[in-house]
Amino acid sequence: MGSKKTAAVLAIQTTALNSMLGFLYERGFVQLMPVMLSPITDPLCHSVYDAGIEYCGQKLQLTKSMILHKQIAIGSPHLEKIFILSPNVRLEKPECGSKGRYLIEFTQLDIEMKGAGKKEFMGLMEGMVCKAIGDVARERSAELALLGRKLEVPEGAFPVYESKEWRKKLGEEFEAELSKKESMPFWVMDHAREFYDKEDEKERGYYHNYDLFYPQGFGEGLSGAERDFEYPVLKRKLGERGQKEEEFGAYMELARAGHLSKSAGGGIGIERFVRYLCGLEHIREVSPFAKVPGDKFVV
């Protein structure tokens, strides 16, 4: 914990966070405080261990992500652009620990824009990521040198790949293969996953979602989508996924009453971004208190 390397990583993290939050402030975003316990949370599209507790006779869950709360908040007629530095707890299976990019607790910069489409949001994220990389490269040259890391600021729009096309070309591990070969961040579009990701109205099975990947094999760093928000659509998609409407309580009640809005957003994992900026082999090197799936925790 007391090493120069750890201090350098934390300095780079501080600069990156300051850059990203300043970028959002300058564009009129307002900050919400995180929700850490709730009757509802992101169902996720992969299996994790339960992180629920009982409190005063009510089942509460530790936040896996604030996606549902973001959609509820942005439904307000008085909010247009929001962000949250949100602590997330995902009790990943132990086999994820060796992959180098999973933590069971991490922080996500969650962002949502009312009325936005995917191109608008993706452009915003490209600007934010490029600014953060540039600020770190300029302000933290000594720390990067200590870590043996050379950063290049991307120029121009990020490459875009369609998931179905590249899965056919490279197989199920296509995202990892693309991450290894690319020299700049890139997008992968159209993933079949959570019920709130917008499905194309004419082309069923095509989803207006997007993941941002880092190059040099660092993998996925941001997940986002345009949102489905109309009650009949959400209800149908829950049924198709074998999920029950009552599991999402107030969220579905607001959808039924027409109080959700068209929006687009996403969440960028801070620790994964810092790992990429620093060129670290494993995400446990990002934090002095990192909790990697399968590890025994001492503090």
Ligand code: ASN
Second form
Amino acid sequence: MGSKKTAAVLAIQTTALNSMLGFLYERGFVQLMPVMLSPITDPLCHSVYDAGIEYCGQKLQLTKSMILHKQIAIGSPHLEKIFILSPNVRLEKPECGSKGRYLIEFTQLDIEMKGAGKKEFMGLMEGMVCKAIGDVARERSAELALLGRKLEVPEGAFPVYESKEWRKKLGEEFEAELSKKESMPFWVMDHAREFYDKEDEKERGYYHNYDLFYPQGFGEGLSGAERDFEYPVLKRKLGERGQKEEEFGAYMELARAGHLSKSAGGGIGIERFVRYLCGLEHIREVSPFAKVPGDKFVV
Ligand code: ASN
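Having seen the form predicted alone, please provide the structure of the form predicted together with asparagine.
So here's everything in the complex, that chain up top.
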């Protein structure tokens, strides 16, 4: 902490954030402030310890992601394009600590666009990520040199991999394999996960979602999807996952009243992006106050 290296990482993070936020402002996105406590939050598709508190007889959960709030906000007839710099708490199991990519609190730049489909949103993210990498390479060459990092600036559309096809070809660890062999960021499509990610109407079991992966083994950095928003579809999918409608109170009531709308979006993890930009071995090196699963925390 307090080293020259940490200062270089923070300078790179500042440039990357400034670049991404500027990119969104220029395209007419409006910023919402983060929600950190709510009766509803993302159920996630992997298990984490419960992070709830009692307040005046109410159970409030710490935000795992603002996906449900994004869908509620974009349901307004007056909001089209939104983003939030959103702190998330996910109490991951201690064994995740050694993987180098997990923190129990992190920040994602969470974005949602009304009416968009996956091609449009993925194109937008490619532009945002290329611009941020380019700005960091140009404006932070001294800091990158201090970290011994050579950063290649990608251009144009990123390669796209379909998960079912590549799981067959390379096995369960196909994403890690692809991340090791690729030299540019790439997309992996179609993951079976949360109820709000759009499932194909005809081809059940195909999901219109996308994850962005970094090359050189840095792994996943952004996840997003087109959304399901119609009440009967959401209700069926909650049932299939053994989740109760009541757990999603106001969100499901708005869906039932027809107040959710078609959208696509995603969230880019800031610490993971900075780890990739800086070429750091472990995500703990991104922040002086990093909380790695399983660690004993002192600050
Ligand atoms: N932010 C992600 C999305 O928009 C959800 C998540 O982080 N679990 O799809």
